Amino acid sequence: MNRPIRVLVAKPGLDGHDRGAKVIARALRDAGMEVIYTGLRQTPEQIVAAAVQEDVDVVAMSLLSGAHNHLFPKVVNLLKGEGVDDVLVLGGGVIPDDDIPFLLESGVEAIFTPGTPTKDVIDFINTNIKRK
């Protein structure tokens, strides 16, 4: 594929802090990816609609509010409901280690917690991208 990897960076739920999402967005852009940032307080339905409309390769969600066990799987399920099965779904933010296995079982393909080097996120995307 000749076009850059397209990544939707999203802030689901009522979380009003987006510094981490902006850091990731900048790092992905610097790595040559095209980034669409949805802004704060997005519903899962808004995130999925944007992912479909923008024809993204990756949905990267950042959440600090504690609602990750509800919101991340909901986005995965809504994507499946739209027939979207070729998008890499990532999560990040303040997520307890005990919650990560559930999120992975729910279809989120990786979780990145605070302190993760941005290079690790970039490498994961480049290694695991599902090209259309």
Contents of the next structure:
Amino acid sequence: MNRPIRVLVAKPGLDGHDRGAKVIARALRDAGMEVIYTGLRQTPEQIVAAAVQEDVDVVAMSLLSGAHNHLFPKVVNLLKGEGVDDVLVLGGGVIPDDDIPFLLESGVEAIFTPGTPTKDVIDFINTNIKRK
Amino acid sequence: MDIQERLLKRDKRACARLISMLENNDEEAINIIKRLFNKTGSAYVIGITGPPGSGKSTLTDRLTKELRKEGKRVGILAIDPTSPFSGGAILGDRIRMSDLALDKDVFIRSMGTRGFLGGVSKATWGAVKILDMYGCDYIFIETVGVGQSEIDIVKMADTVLMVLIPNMGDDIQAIKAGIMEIADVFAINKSDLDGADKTKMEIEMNLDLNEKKEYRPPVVKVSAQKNEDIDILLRKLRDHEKYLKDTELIHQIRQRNLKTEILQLAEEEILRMIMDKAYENDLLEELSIKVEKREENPYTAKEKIVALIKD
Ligand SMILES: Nc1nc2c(ncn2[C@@H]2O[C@H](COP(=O)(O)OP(=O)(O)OP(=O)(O)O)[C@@H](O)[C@H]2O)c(=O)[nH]1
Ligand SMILES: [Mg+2]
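Switch from the form predicted on its own, shown above, to the form predicted in complex with the partner chain and output its structure.
Every chain and every other molecule in the complex is listed next, the one we just looked at coming first.
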């Protein structure tokens, strides 16, 4: 692909920690991607609006507050509602193993828990990107 | 419905996709611009520049909200630097514009410079046209945080807003050299901090030096964070717009900008032709080996490549 992959790195929910999000943003940049970082406490509606306007290939969300079972699927559904079907939705953060199957079923493409090497995330994006 | 129709029906996804296509040199996007170009020109373009961290994004957010009160449709192109090492970028201007994301009459797009110098990206020229066709009344272009004179924004915008802050120390000296000529309006942002009056005075003193001009750029103290005096700043921007339109100077400025744009496009095309020829059949490889052995010299090697594109 001779264009940079565009990734929206978003922090939904109310927790005020964006260290993880910033680490992943930098790693993706260093892998040649254009990362749009939207800051803390974004609502699913804001995330989807930004994803549309920025025409991203990937929406990567990071969440520590425990609201992932609600917020991640909501973003997936809002994207569908906008007719967006070529965006890869990824989730990260403190997510109990038990919740992962539900999230994958609801359309989140992959979940990365703390300690995942950033390389795995980069590889996943490069392999699974939906738009050429 | 094809993408062109969708753009004209103000479909955000179509607008977003067209900007991407343009960034990736897609022929179809260029054809759409060719077809619809005569419909452009009604959007008013304001370039926002100034040193890193001076508050350009926060101010863009505030000015946009002010324009929204009048029902104006606003497009924002926010440019951040692309890493020369990886080709990637972190585009963070949206952080300061979160509230605008859901406004159906605001369109925000972040762009990496992708190797282009001068505080903007090559695709910014085209993106402005797409936002114009999309129906924006005003378009803000936020440049990369730059301070020097090489600011291409002046070649894209109708009005240039320079954002400065108090207590810039010696930086202001360096900046002044390049900016006094390009700014149409000055904002001293972060005027909630000490020292804004001093910065304003310094700028005013510099402006006194070229008093001969008919239009004198106003210097407005604002606080984007505290949302203070944004209305005054907007009024000054629109005064400049009105001045350009009343005097018809707007046509001169736009024509000057278009000269740069046309040359820029020509330059790009010729560069691409040279690159194609240089790498075709390993020509550059071959020539450089000969030059290294002193069988050939760089000048005749260059002539051989250029000769190939001349016919
Ligand atoms: N005190 C004060 N801080 C401000 C004001 N406006 C912006 N800031 C802060 O200045 C910092 C930078 O603001 P931005 O709007 O991101 O500045 P910018 O010029 O867009 O920065 P770059 O795009 O990185 O060059 C942020 O922490 C803002 O909250 C202001 O009026 N007063
Ligand atoms: Mg900014």
